[in-house]
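Given as structure tokens, the chain that follows is alone and in the form predicted alone.
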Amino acid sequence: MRYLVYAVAGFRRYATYRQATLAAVFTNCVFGFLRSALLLAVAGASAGAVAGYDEQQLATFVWVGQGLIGVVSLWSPPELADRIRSGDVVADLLRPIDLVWQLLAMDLGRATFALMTRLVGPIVVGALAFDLFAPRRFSTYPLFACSLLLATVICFGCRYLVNAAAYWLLDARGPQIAWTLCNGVLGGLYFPLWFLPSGAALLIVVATPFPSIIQLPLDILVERGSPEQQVVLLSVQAVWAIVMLAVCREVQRRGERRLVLQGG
């Protein structure tokens, strides 16, 4: 029940920033047009299809992907890192609640608000300007919903680890820059990873968590592959979600010991 309270608090916190939300939706739509023009040009040069995506699927990949940026929150706000550097995190650690689960609950509340605003906005604009792909299999909808939840959890885990680096580095700007570069290139934000040689793309999907944040949810949505392949993609996300949360808990445990050693 206490985690539900934090989730509601996360929702209400981000619901107050209406102008920032509108500005973010507008920005995502602008980049949506730019990415659509580029990827559809590639598809047109390849007889209307490339790497298993037709033009409808590519347009959907772009516009839903622009909406997912806000839902999973690819940008890593340095709030936790700042609190670690200032020592204010000690007040968080004194509360009778696990810090990782507390922040995860708040992030899920934030994601719920973004789902109704940051995701819907680009999809509506994209649907008005392009012929988007509508899933033909009913099973795709619950699979995509589960995939979206797992993507949010995985992205939270990555952002948490980036900020938790401040336990050792004090200044987490270096890891934040590395995270920003990796999540775009290796996550499928800039282009579908399947544009790469199949072996390289498969290695990135299996060996790193980044594709589970953007690439895999979009592959499930646009039905690139059979229902069995969709379940496999979802399974990959589930494994990474478990791994990331386990790593976050271990890093937090070690970070608390490190904070004590520093006299925090």
Contents of the next structure:
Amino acid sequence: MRYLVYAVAGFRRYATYRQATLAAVFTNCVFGFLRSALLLAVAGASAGAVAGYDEQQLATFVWVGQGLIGVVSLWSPPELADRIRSGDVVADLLRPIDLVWQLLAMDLGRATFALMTRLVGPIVVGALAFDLFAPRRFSTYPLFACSLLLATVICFGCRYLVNAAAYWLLDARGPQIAWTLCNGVLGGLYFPLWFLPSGAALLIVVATPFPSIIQLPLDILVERGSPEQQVVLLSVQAVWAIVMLAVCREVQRRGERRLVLQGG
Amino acid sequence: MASGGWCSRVDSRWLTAYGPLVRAQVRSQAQYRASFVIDVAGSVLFGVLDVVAVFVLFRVSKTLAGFTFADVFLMTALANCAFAIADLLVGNVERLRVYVRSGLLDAVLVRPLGVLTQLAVMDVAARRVGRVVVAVGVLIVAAVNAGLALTAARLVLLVVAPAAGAVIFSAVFVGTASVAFWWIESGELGNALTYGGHDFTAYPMPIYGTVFRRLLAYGLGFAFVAYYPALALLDRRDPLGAPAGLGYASPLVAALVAAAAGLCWRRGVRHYRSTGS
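Take the protein just shown as the form predicted alone and give its structure as the form predicted together with the partner chain.
To see the whole picture, the full complex is given below, headed by that same chain.
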């Protein structure tokens, strides 16, 4: 399995950045304290529950959310865009392997390492400082595991598309800024989307891929709603994962033609 | 500016040496017009976002730790304004770890100019001006919205507080960037206190847990960026029991924090050994 080799390579590459991982977990934890204090204050002012979350669920939403940032790699630097601009991407394309699948395999390897470090770190700190919510239904655990995988794939797809814009624009800074804005506000990182009017929240969840990266995995984990609703959320993620990968393949196909025209 | 006195003598040399550097930066960025416009729009949107977050939180909650929307909006606006100014002035020093690793800092050190000032102007992001303009506008709206009983003293405080807050944030930018002199792989560590500090100061201090609050609000002086000035402006008592009018002490706190950051920076520059790359 050559893709497995790439996944292992992705894992080992990030496993060497130990100090940077530690620094990132520290930063995630500081933001965990900030955001949980804020959301718990909001819940405290409305009799302990807000938008379908109680205090334990909100604290869990925040701390696991901080861990998720690392797992899906929300803010990774635009490596591929830089390689496209410099022309180095030609070396990648010469290999007899599809670039999208190769990058996805490496990203899943990276995510596996992040799962053991970036996700566990904030959860441990959060559990020490706050009352966190442990899922009551057994089915939630496998659902959350699937949801994590789908979230990683969707986030990979978004990042890939932002980077691939460099095939046409050369400077992918605009899409990069738009992506950072969207994943924060529409992803549920700043506040749970259900704080918005329910119609608007529903529209964002269905019509954009961003909530599928942070908001939906967390909703599944804290069991907001019935088991059926958890499955519906997971289905939304599955559809977005398929759509994103299909778009990635098509964009890569056209991008390669474009790159040839440009002369590398 | 924070710790400016440590690193640059402000005399006519300033304009002749740094002026062209800044002008060249602005000109080069304006060459890529589309990117420049996108950068400006992006920075403006990020600034507006903080206000949107306050609106959303108050959609589901009437008060926050006993403070109304108008109160919190004023705190957020003050914090936002202070941060935007600091980001414009010295935000670029957060790239210090990149410069240390790549060896670019060696080139900076051999020039007969202040190290910190050079780093600050090396990427004067003209885009960041947009955020300052928006932040000032938002602050005016927030002040009007809060219906402040403006005395002369409060009017002065309304202008001094964002400036003092900007000094505190600048000091935090410089202080956290200095870490890279000792620990090159510190990664995003500084973000916890710079961007985290921005988020921390935007809300009333009573919402935070005791230890966390003591560390950041008093240990680093973050309570004096927006919280205490806002209390003084609103003529409100501190639920935490601090004396009234403590907000007027912001410039003093800012001076202390800036001095501490200046010391860190100086020790860091002396400690610096090139990575040899």
